[in-house]
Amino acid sequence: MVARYVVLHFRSPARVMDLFFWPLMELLVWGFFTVYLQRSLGGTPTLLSSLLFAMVFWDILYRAQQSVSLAFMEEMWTRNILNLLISPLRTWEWVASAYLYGLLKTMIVAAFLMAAAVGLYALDPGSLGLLFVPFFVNLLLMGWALGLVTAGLLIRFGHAAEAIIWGVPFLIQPFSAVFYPLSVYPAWLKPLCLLLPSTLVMEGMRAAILENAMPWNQLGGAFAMNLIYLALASALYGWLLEEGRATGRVVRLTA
């Protein structure tokens, strides 16, 4: 299954362009914004680095979610779901293949963005060092959980839910403290923001860069929440898949 998704992706020029074009456009937008802050408003180098890392981190979460959701969408577009259901393929095997496919895509995009940020804006990767790895893992896990939820919603609502694939990440972005600290939120909203692992990752990243602190509390809290959310997302996906089989909804997705 991993080989299937890789071949589908890398044999399509449009899909390959999507892998590099849109992340680069986002980097250019936020990169020029950071240059503006530095030249016009006197932004510090560490602040500018935190903005660029925030953009890279957000794209990691977004790509991880998209990869799982689009893996399911590929089966809908090619009307292959019924073939998978009557094959010996188990549900957990398909989920694992979608995760691995998502990991591969996310690693490619992250490496490309980091290299572009270093070349275009002199970003110092050493400002995070090895902490980049646990941040990456946490965002990957959250993206996988969101991807499973959106795949489950596709089973439940069919093609009418395709817009959800693109919209779900942006529903949580305003509450994830991506480009600004948690301190700017009103007091009543902060507890809700802290329920998102992405908020803890972004806060931990800023603490590491701006304060030279080790964000173990944020990393530990984000990892614990991600395990819970991933388990809940897996249960939801499994339930919606079984319900779709029982009601014939899954079969109608191939019609």
Contents of the next structure:
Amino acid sequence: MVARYVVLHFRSPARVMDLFFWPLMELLVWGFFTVYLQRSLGGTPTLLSSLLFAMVFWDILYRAQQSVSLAFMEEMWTRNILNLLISPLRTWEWVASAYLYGLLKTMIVAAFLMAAAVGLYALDPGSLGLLFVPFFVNLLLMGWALGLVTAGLLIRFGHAAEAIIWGVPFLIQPFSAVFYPLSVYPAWLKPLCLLLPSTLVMEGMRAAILENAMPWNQLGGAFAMNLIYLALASALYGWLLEEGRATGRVVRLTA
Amino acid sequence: MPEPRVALDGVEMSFDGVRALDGFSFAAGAGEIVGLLGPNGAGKTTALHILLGFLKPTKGEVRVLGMSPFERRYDVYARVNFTSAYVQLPFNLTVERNLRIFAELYNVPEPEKKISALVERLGLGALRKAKTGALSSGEQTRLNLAKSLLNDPEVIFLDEPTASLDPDIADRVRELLKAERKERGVTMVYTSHNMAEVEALCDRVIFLNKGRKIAEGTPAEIRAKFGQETLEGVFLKVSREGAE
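Alongside the form predicted on its own that was just displayed, please also present the structure of the form predicted together with its partner chain.
So here's everything in the complex, that chain up top.
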């Protein structure tokens, strides 16, 4: 199944653009914005690095979510979903293949964006060092959980819910402290923001770059939350799929 | 008496208060080809979906190969298959790759040999490297059929499998299905609006209307019961006069 998703991906120009073109466009916007900040407003190099890492991190979360959702969506678009649902393919095998495909895709996007940021904007990858890995893992786990919830909603609401695939990440972005610190939020909103692992990752990244601190609390908190969210997302997806089977909703997905 | 391979017993199914199946029962044994016929909304596709485990009936028992497709789903799915004019394989993949993937999902031994034999039998040999999206609708239907035969299923569910085939290819498909039945004793549950095809292929026909079985028997018995010369005549009578 993973090989199949990879082949499907590279046979589709639109999907290949997901890997390179659109992430590059985002990087250019934020890259030039950081150049502007540095030249006109005198931003410090570490602040600029944190902005570029924030952009790369956000894309990791976004692509991880999309990979899982699109792996399911692809079967709806191609009207292949019933073929898979009556095959001996277990639900967990299907989900695991979507996760692995997401991991592969996200690794390619992250490597490409980091290389482009280093080449175009002189981003110092050493400013995060090996901490990049646990941040990446946390964002990947959160992206998987979001992707699974989105896929579940697609089963429940069918084609009407397709917009959710693209919209879900942008529902949480304003509350994830991506390009600004948690301190800018009003006091009443902060506890809600802290329920998002992405907020802890972004805060941890800034602490590591701007204060040279080891963000163990943020990493540990994000990881614990991600495990809980992934378990909840798996349960929700499994329930919606079973409910979709029992009510015939999955059959209507091919219509 | 051996247990039937496929059985519905007193199955009821309602959607939003509308009864799609009303106490429907039937069974099919090894090597039998059973056609489910009826006007749109008669309940034949609902019955097929219940057998496939895609719809849980509100009442009644469902058995496929002696098992419930809801409780032992994967045991059932490994031994049955399905094709429909309304289901497709990914367009971006070649014929060969699509079949290869499903051969792996079904754990088919010697997949290359099996795929080669099937594409030759279905007249797809020259199209092995063609993208599925480049195939004509008839070729895609044959590819779907090839997929449904990959795992040498004991039961095949066919939902209007020849809907977009020209008469020559449709005839070849029917011959292939008959050969599968003869060689391996495959049980087939078949829905179609092509009455001539049903007559040529099915051992037994079940006519449904408004979720109820209104007739069951060989095509000849059904024609006799409704006093019609063809099954098409029966179909028109049932559809227009609403025979129950």
